[in-house]
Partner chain sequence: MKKTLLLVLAMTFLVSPFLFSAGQAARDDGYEIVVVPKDSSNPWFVRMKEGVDEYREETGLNVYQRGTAQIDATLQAQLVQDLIAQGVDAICVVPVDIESIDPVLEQARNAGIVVITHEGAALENVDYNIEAFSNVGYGAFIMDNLAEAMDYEGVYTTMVASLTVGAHNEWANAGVAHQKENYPNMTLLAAQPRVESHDNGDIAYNVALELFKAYPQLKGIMGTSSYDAPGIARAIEELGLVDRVFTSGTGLPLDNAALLESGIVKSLTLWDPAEAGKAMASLALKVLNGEEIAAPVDLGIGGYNAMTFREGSNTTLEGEGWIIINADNVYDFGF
Amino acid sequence: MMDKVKTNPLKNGIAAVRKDQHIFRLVLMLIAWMLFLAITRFGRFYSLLNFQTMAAQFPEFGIMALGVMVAMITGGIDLSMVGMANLTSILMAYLLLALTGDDGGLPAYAIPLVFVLGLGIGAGLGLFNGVLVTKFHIPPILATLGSGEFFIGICMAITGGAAVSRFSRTYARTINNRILGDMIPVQLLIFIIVAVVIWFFLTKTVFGTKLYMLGTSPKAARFSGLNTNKLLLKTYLTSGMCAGLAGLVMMANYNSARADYGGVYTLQSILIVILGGVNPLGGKGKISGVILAVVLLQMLQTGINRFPAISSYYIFLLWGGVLILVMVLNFFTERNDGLRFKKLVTTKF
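Would you output the structure of this chain only, in the form predicted in complex with the partner chain?
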């Protein structure tokens, strides 16, 4: 134990990053981009306010990406994140409206209540997906595509498409705020909590190990005595809770809730998760990769806005280019592994 304490944690960290080629590559890209910005747009990018702004922006889709990651580790996918998020936030917005006092304030229990209920609603919607996948055996991609549309539909039906707003500003002021001496955005804090919780579940608990196993081979998982249906239910429940939370963050950021907020996040979160190195076939993927991808994407997006002359559409080109580039580089490094593996397989027979 003593040895571990003595060794330089930074060194350990670097060694770990070097060991994982994919993470290493993402870090390099991030550094390259930040260097580029430092050279060309130092003053406009490297300000505290800018970093605070970015840190307040990415949590809403970052949390969604974390949910999608969990689903993808089991070999599934969740296309209904946005639907679940909006449905949750709309219902909670109605609740806040009801709780808003004549003086425009909220009772002290309101915000905790909204979070508890919001997580509950997200969990319920996620469970709905889980049931579609486990009981009705609908492939996750279709089940969540359909349910996503369905949830949005419910949002439209109950709001008629209008935004739900004019609830007490206290909610937005509490969440869309900075704490610790006006330094850390609350949204970032929420993201970190979610990330830590998911990281904890994936790496430190039995549940995490089981998820990776299930994603690797559902059949072997069944033969190992894992309750695969229960695991999948929990998976979609988790992604649902992430979606619910993302909805609550969006509700604070925009001080309102509406059926069509965050429509771009569906594909964006999948892009992030895949860029983060999660295998869409399941069984492989680290939260560190996904967080890096979230940060990289936010940096790209904000960075490119620092160049008024460059069309914001280049952001697509960058995203797509980075994704393909990382994958091709992985191909070159993993091909050697692949050969090694192939050899082992062939020598087996």
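None of the values given here were measured: they were computed from a predicted structure. Numbering follows the first chain given and starts at 1. Here the rigid core means the biggest group of C-alpha atoms that line up within 1.5 Å when the two forms are laid on top of each other. First, how it differs from the form predicted on its own.
Now show me the form predicted on its own; what you just gave was the form predicted in complex with the partner chain.
The text that comes after this line covers the one chain and nothing more.
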């Protein structure tokens, strides 16, 4: 009987959630918000179309958040995600314009080419950030803040502030399509693929182990023989690829590209990563928490929009308030963990 209890997947899962305070907190918030919406706005929120719409919307900033998470695990940060995403989408929008035929169609190779080049551009922009951090020893927060503004400036210079559109709608229709019996949005599939790839690299490879080691103690990582510069270059390259892919998803959702798209995603990405339990100082964080935080933020945003009397401007107030609240809660959580550890060591030794 005891063996059955120990191997019960449901009980083990619940125990794991309760053990991880960040995940437990997110689950409680999500359940509470969904119950509130079930009581107040059931008919307007709980519909298949609404959930499909949310699943198509959050990959834009969700993929960016995954890139920020990778950078934050090393003890850094990437504030240039929106700039990289918009620059990638603008360049690819011009490519689609060039490839759009007189009949409004695209050649078969156009969309795969856009994704390959978009990932390459994102990787190059992320590598630029990595060089600033490793070769010029600029703190990541300043390096990526400056590069983000620089990338947006390039976007403005290229487009004059106007949107790049009028390319073939085939691209938007393809990415905005649904699969598996018209149920699953393609954007959600892209997000899942990115999340699985990052999860694999963080948990199943030496690269992930080194990232956590670097974030936990950069000095110890250097003394252990790790090439920290090379590791950081790979980190920001990965972050750039996530930004480039997010830009391609945005371009499909808006059927255009512009320098100021996704302006709020920087704050949202940071909020998601911290809400998901990633330590801003590095060395700690799980992708499961970040994914859960992405879902929670999308639920909050969509739910608030179901109350016409509440202005959408209050969403920014909510984001900022939640970010401050989570930081304060994390402070007390880590402080209590530290006190318990100190008490345990004192008792035993």
